[in-house]
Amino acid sequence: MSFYVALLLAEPIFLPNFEVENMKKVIIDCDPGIDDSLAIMLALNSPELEVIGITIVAGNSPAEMGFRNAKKVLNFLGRLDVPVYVGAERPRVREYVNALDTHGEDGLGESFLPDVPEQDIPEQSAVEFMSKALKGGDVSVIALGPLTNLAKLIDSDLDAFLSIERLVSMGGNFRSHGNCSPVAEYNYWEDPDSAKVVFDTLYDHHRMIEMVGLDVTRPIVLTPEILEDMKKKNPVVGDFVEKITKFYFKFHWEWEHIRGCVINDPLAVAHFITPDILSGIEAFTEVETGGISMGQTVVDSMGFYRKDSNACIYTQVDTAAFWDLFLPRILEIRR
C-alpha cells in the first residue's frame, strides 16, 4: 500500500496551489468511458498541464455521447471552458462495436448524469483543431481511446501529425493477454486499420509512440476500500467516482473475478506528468489488422526484424508511485 492511501483516513491533506513553469499544452483524444472520464479529471486538476482541447472519438461510446459525457465531466469540475471536438464516429475500415457493456448504457457507468444544456457540438471537427492547435508546435497529444482521429490527421494533414510534441497512447499489449481477445486490447482492436497507420507512419519518419498497453495498466485498481477512503476524504468528488464506477465494478467482478475496476487511461496521464511511473522497452511494433489476431501489437522485442524502434513499449508500472499521483490532485477538487 502506498504512502498517500495508508494516510487517506488521517487528517485532510489540502495541496498549496502553485504554477509550474513551462506547463505543457496536451490534446486529449478520448472516447468517454469511465476510466478516460477519471483520465480527465486528473488531467485538468495537475498544474503541469494545459489541456488546449478534448478531442472525441468512437469507441467505448459513440462520439456524440462521448461529447456529451465529456461536457458532463468538465461540468461537474467546473471547467466547460475546456473546448470538447467531435471527431470520427465510426473506424477506418471495419464495423463500429462500442463498449457499452463494459461502460453502462450512457457510458458513464449507467449514472445517467444530466446533460449539460446547450453545449452544442462545435462545426469545427476533431482534426481540424489538431491541425490548426498542433501546428503552432510544443502541443502533445495523450490518445486515451482508438487512434482514428489520428490516422485521419495523417491522411489530411501529416506535417501536423510530425509536429506533435510527445504521443502517449493507451492501448496495445505485449505480454500480458488482451481484454477483448486473447491477444488484443479494446482500442487497438476497435479500429486495429488506423493503429497501423500510426505505427507505420511513425516508422516511416524516425518516431517513436508510448504505449502505454495492458501489461502496466492492469495493476493500476481502484479497490473498494480505496473508493471508500475517497468517499471519507472528499464526499463531492469520491460519490461522483463512485456513481460512474459502480457499473463498472460489478464489470470486472464478472468477467475477470478483479474486486475492483481497473482504471487503464488515468495511467497514461500520471505517466506523461512522471515518466519514471513506467519503465520499459525500445522496439519496432505492429498492428495486426485482420484474423483472430486483429488488434494485436506485434513487438519485436528481439530485434529479428532489424527495423528501427518505433515505440516505447512500457512492461513495468510503480504502482504506489501512480496512486501516490492520482489521489491527492483528485481529492484535491473542491465543487
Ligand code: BDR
The other form holds:
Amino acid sequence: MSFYVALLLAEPIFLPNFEVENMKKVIIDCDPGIDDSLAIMLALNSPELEVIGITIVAGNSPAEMGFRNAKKVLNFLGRLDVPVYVGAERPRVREYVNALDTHGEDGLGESFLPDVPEQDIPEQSAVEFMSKALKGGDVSVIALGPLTNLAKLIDSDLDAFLSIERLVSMGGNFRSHGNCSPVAEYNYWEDPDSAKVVFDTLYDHHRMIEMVGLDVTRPIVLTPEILEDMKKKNPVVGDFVEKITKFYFKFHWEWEHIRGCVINDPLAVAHFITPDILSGIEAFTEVETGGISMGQTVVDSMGFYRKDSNACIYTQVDTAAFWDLFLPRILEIRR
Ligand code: BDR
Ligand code: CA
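Same protein, different condition: the form predicted on its own was shown, now please give the form predicted in complex with beta-D-ribofuranose (BDR).
Once more the chain from above appears, this time first in line as the rest of the complex follows.
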C-alpha cells in the first residue's frame, strides 16, 4: 500500500492552528481554473504562507470569469478578506485562446456555483498591486497561469519584478510531451511572448525561475479512489472538490485515458512550501514564440549555449510527499 493511500485510510489529521514564524508573503497569480482553485485552497490552509493577494490573468478562463471564480473559492473557504485583482485580458501578442474546453464553460468544471454577490472588480489592476506589494523585497510570486501579468510588470516596473523573492511558475515542459502541442504546455503556449520576456529578463539580471512543468505535474493524478476517501473524511470539502473536478475527470478520460485528473497547480504551491517534493536541474532556458514549436521551453541541459542558468527545471517528483502535504491540509478545511 502506498504511503498516501495509507494516509487516506488513517484518521483525519488536524493541523494545529498556529502562527508560523517567518510566514512567507505570497501573491498567487492565476487563471481559475479547476486546479488553480485547488491550489488556492492549499495555499490558504498552509500556515507557512500569508497570501497577500490573488491576481488574475486571462488563461483557462477569461479574466473577469477568473475573478468571479476566485471569489467563489474564497467564499467557500470563508476568506473573502483576501483581495483579488484583475490583470491582463489577453496575451502579449497573439490571439487569446481560453481553455474552457478543459475547465468547463464556467471555468470551474461546470459546477455552476452561484456568483458571490457584491464583489466588484477593484480599480487597482493586478500589475499596479504587484508593483506596490513587491517593493519591500520579501514577497514571492506563485504563478499558476500564463505569464502575461509578470511581463507587463517588467514593462512598467522592472525594479518591482526584480524584487520578487522567489518566482515559482507552473508551466513548461522539458522531457515530457506538451498538453497543447507535441512540445508545449498550455500556460506558456497561450502567451509565449510573455513567457519569453520573463525568462529572458531573469537571464539578463542573473535571476532564476522555479519551473514546475509537466514533467513533474503529470504524475499528480487525483483518482476517483482518492476523491471517494476525501468525501468520506470531509464530505463538505469532498463534495466541493467533486463538483469542480467532475468535468476535468471526463476530459482526462476522453483525451488521455487517465482515470481521474492531473492537478498541476497545487504542486507549485506545495513545492513553494517545502523543498522535499521536487528535484531537478539548473539550466539556461528560453521560450520559443512561433511556428510549430510555439510555447516550447528549450532547456539547455547540456550547456550547448554556454549561458548561465536562469531556471530550476524540476524533473523528479515524490508524489507520496505531495499527497502527504496536500490531503491533510485540504481535509482540514471546515465550513
Ligand atoms: C496548466 O494549464 C491549465 O490548464 C492549468 O490550470 C495549469 O495551470 C497546465 O498546463
Ligand atoms: Ca492555471
